[in-house]
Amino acid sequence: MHQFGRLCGAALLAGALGFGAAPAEAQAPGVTKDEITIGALGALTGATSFMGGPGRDGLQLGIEQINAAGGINGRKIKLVYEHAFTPAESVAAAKKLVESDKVFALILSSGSTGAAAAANYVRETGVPTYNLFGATPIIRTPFAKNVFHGAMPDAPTSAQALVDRVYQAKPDAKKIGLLVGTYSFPQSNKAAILPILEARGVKPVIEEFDQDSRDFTSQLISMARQRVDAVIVLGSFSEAGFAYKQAPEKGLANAVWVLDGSAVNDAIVPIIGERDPKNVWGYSNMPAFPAQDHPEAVKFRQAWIAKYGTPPQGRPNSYDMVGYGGAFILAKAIEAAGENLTWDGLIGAWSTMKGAKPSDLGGADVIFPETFSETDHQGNRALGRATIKGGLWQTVGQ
């Protein structure tokens, strides 16, 4: 029996040198000969819908044309979408895709509640993750060599510019209002914008709102008795829209408005029934808004509509282009990692690229492109300045 057991642990040894390296298909999470799983989670309804649905379009659209074009080394994308509105439900829907879909890589297209409330868990993990949308600190700090970050900048980032446009548009501003969601993406900006202002010498004037409010008459009334020049607002394009409708019979009707990310949305024009509203500003995370008559927008809302059909009121919107480009983004990341896949072979491929943009696949440049380094990992800081114009969003340079 020792004899036995001597020849078939060497047959065994030798039949695992004999077929070499495991295949393709079993080299990493989500990888067969054929196809790599990608996942993907953010909120389908509840308030943050407006990002999590459109970064799904965005993102299968994006898919389907790389797929239409041959797919990856090989290989076609499978994108596996969860919705999660709640920090519950992301960290749900995170280990759902990363334990049970076994996917290769997570798309974070939540937001920042979702972004925030998942980062530990992909941390641990390790899995290679691209936040998409998530603004907040808590999915950026500490540094994780697993984690890259997409078209939407770091707070510190948007809080500048914010604080920039309030300035171009009304040089001699002394007093600024903040008015401030109370979930986590308006808090993170609120948290840098602060130092910008006590650096300029200014202290504003701050209210705060709950998620999805439609009632601003006392945080307006507030600014308004304060005699605000100006009033930033971090929120959504819906709470944006209400508070400023509301802000000329409150007292507010000479300030100038300036609207975070979130609230720059064609969405808001009906809310604040105004089509060309002369105060109001915010700034883009892409060379043009979906609307726009520029080439590289057009050929994306184009393919949007034929995949779609005919878009609703505010779509497509930025956050299809962001999922739409970030396809493309980590579709680039997936090809120079090469054939055989890993996570270290990812983020290592990942962590190299620069100046990567969807054209380079075949894709509409619908997003500026993206660098990162082994020890930056935001691949994009460019912001273009926005207004309203013609009932849509247009950017009006830097």
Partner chain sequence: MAEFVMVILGGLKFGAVYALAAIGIVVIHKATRTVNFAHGGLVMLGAFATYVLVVDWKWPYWTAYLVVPLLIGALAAGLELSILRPLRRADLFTVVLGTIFLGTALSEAFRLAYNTELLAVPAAISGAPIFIDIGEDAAIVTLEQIWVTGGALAVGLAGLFLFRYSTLGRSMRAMASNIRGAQLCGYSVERVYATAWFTGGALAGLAGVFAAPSRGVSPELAVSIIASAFVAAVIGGFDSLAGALIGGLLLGVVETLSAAYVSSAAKSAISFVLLFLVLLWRPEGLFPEAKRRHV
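Rigid core: the largest C-alpha set superposing within 1.5 Å between the two forms. Numbering follows the first chain given and starts at 1. What you are looking at is a predicted structure, and each value in this text was computed from that prediction instead of being measured. Compared with the form predicted together with the partner chain:
- Comparing the forms between these two forms on their rigid core, the Cα displacement of F50 reaches 2 Å or more.
Form predicted alone done, so how does the form predicted together with the partner chain look?
Next comes a single chain, given without company.
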């Protein structure tokens, strides 16, 4: 597979050269004297449109700020955002952006399998690609020099953070329950977390649930029966919220709850129905939460409201923030690639970028600084320690 990808890449490169496309020295696709076209894809309708929609809004907001500040080396950024949900749609959208719209770089702001299918394609084409939300390992393996990952850490990093949160809250925890969704990303996180627990000699109580489950009676009763000290929830905020809420009624009263990435979302608070729930922990892949009273978050929120108006419940969410921050990271990489833009140039500059953050280009630092190297394209590994206070998720150190 790996070799095949390279072969294909080479073939395509050769094909591109054969067709008389500009060689490496000349202007890359999507770049004109005063504009750079960036493509992005994510779900605008369907089950994960809560990621794709905010992703688009965040990117757009970031790009407008960059353009308002004069753009990059005199060029404005133009965003073309395409809807894509399933793998088939994602490949179609990626092909359209790369082959028809001739974008200079591609942003993946869709969920795991869609992003993975698109990543599979971009490995062959070599277009510089920035993966915002995809957590699944098949996006990261095999390693591709043109694919970069942003605020969303890889599964081992986040799995480690989850286990850390358990022992930070309850150092003597013995029995750990794993409440895992049967769908894509919880399953990949489960695969990452099991070896870590095993290394610690902990044999977890594993219970699974289907996507959008609302009733956790059986899982919770099983955990209560086995008297778990802590529950790690791998699932979305709605699932985690209902599970937490139902726990006392099923006899699971004093456990520590550690929630995975997408469950760490303010929309969980009305589900739980308490403004200061006890023992709920999580990690954050950003220095502050969208609604947190944190100077950078406030700056971001004000900008968001100025552009999009009064937000509905749950917006702007962390996908807005990651999208926004991601726009700056990509812009920073393009800036570092210099005036004469080529894919190789961008990839080279990106691969050596250290500590890039939005404020470098005048944005709000709503994501952790990102650092890349030739062999490691995971931009962010920092994860904050988060809990719910006053009805909001708050970062309370690392």
